[in-house]
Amino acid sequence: MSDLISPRERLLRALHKETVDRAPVICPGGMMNAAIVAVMEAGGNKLPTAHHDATQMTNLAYDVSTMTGFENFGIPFCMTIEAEVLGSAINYGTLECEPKIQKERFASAAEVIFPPADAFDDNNRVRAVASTIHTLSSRYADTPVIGSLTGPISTAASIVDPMTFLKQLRKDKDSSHRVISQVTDYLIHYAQLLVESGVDVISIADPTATGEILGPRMFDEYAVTYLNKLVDAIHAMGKPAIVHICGKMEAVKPSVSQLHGDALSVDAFVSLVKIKQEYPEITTMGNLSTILLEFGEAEKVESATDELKNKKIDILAPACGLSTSTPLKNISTFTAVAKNNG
């Protein structure tokens, strides 16, 4: 099988719980962005220019895949597009620093006014992402293209002052549900644009939706409800979805098992073995420490990767967001060991 199966088929098989020769090794973009400084300097395709320019974005996505060994193209390279379209001010960062929310558009959930329904269609950065997906999927049919979305709660907390918003999840549930539900509708529309452009998989990272921040009851009320609304819509489009949840899992593990995603990606300190044992229906993804990748020796990266393989993790990937200063050697060691069937 290993001589015949392509990276695209391998990932799709893994997401559909079908037999594969080995676990795919991927980095989906968005929060898990592998456009590290070493890759950008070597290839000459650099951020922040590539956030806006489809040609540079396409070239950088290709550089990332070929130089790191990750078996996919993952775009975009940040988590700010959705918030920008919905009105927040963005600092586009530098070569070393990813974009950040400079100023949320609204002071409270009750004040949120949404743009026209076609706002994503008219955004230059969205068009650059769509064009990049179309080019990559057309040129490289054997390599899966992953489109990355910021999850509903994280997007909502990027357009409303986050401290106020998190309090309103408890104190003003009507406004909170209105905002998150409408945000989810926009995300569904954005996902549709990505699917129409040729994306193979959609990855959703919702770092604000953690057990530590929300607690079990609000995680179930908000995170599970709206992530499933988004995932169900993506499934209706005929595409699989990966869901990444940051933070510890103990408090919300029963609710996490109710998520409809085709794979669950988690932080490094979460035991994927326990998740596999307790919820065998979950396809596990992760969770090599990004601290190890940034600061560890290649030999320790190799050992940690072998450990994930021995634990039969379904899809191998970084546990969370990669530092732009991560050594290329460590990433290459990770992907090379992951691919070694010896």
Contents of the next structure:
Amino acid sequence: MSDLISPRERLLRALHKETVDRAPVICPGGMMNAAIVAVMEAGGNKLPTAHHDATQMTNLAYDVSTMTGFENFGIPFCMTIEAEVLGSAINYGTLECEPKIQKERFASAAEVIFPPADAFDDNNRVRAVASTIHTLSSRYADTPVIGSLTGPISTAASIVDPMTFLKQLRKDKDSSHRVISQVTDYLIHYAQLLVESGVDVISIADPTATGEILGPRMFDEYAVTYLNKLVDAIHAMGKPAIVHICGKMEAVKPSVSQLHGDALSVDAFVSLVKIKQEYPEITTMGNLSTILLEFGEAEKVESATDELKNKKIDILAPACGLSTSTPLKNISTFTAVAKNNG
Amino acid sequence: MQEILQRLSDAILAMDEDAAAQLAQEAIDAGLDPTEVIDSACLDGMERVGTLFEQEEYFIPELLSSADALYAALDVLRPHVHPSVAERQRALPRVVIGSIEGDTHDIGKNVVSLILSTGGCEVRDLGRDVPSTEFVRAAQDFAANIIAISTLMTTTMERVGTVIEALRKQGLRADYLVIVGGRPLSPTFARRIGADGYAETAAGALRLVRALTADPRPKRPGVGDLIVL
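What would you give as the form predicted together with its partner chain, now that the form predicted on its own is on the page?
All chains and molecules follow, beginning with the one already shown.
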């Protein structure tokens, strides 16, 4: 049976709260990317080269989408570009291991000095991402291109020593606000570059901005404020934004409902059904366990996917970062069951 | 508890570094035994912080700020501690802790490290992205009795077991208790890799260390006798 609408239209309709024939099944890239080893081995486009090289990045994003069945292109494949531009040392990882911050640039928020406003324009990896978005969006009009950003709190905690940073959220609010606010301005500029390159949706993951880490007061004061500043700016560019919040959510549920994102993506142990009941206006996204995807049997993946469909989750996606050793069969089972209308 | 000790405990709870340092000095000036001040006021303050953290009244920024107040008091008190206390410290649980190689997420590990240190353990924190060989080397060097391994990523969780393999290969498995924790891990996983203990939370990790090193020390748990907290 052929679908009546394209994956691109379906995702955009879901994000705009319009009716769809079924929930899209996506993997937005960034923290949540499906560049698993099996895909790279089969397609020959590999990390860590594809973190830098536009052609390999484009080809790998294409391989991921076609081999896994996820109904989007999702790039980049890491969460380190933002911190790299702002001065931190990056270890680009290996085929199996994602890039990571080797060393945060600054010891404390008070010490942060920012690069020129156009620093993102001059970064090679930013250019590779922009070029990939341009190529994919012009070649494949039916498949949505999602550009992933690291959120303001996580980016700030990637340029300032994270433990000091977390302490300063309480002790040095002025420096904390200054740093996170400026980080957000850079992220807005980066989002603008992605939009100009043809991105359809921006996805923001902010794994340091969790209720478990920050608690409700700091989550409100910092995470909600700056995530909304970023999302509002993306909306002003005419694009929808997905926000992923990691971790348990009990402590910050009312605050999460204040986020301006077009969809809320959550971890596996958060009940999206409860969120739907309490906040019917939220477009829910998620949340198939990545541990199940890595270690579970295909039959279990099938029943868990059916369960998400029965719960009428608006957009189906993995709950968190996928392990690079996740079996391809489990992912394709997830996407196939998600697409099956029967 | 004497009023000054209560106030010091309260200052730690209130995350007030200056007050904590000042009250510690006042306690010394009043002729109180610094060891007694540490054991009652400082540890009491941190225990109360730990309770609020477990109850989700305090979160990581508050926990770290309270620890700073604690350390401000300890900086004043420690130079006055009688040398015989060094003897006593040898009997404290000695823990090497780190996030496994490939994993640079260490907020959770840092919290566990902090709660263990402030809860009366001698801790050497190896940081993040730690290779299995480094866990073993550091445990020998530090004369640790416990190796604590953390990971936040499903990508790296399989490597947690390589520390235990490395201990076995070098014939050192019986010398250390291995405890594991982190978001993707579970008691089942801990059992499978042959760990001695698993804790879901940072406060649980402290209870776990205390249980594993209780005096009289329990017999090393056999395979499958995992302690879960």
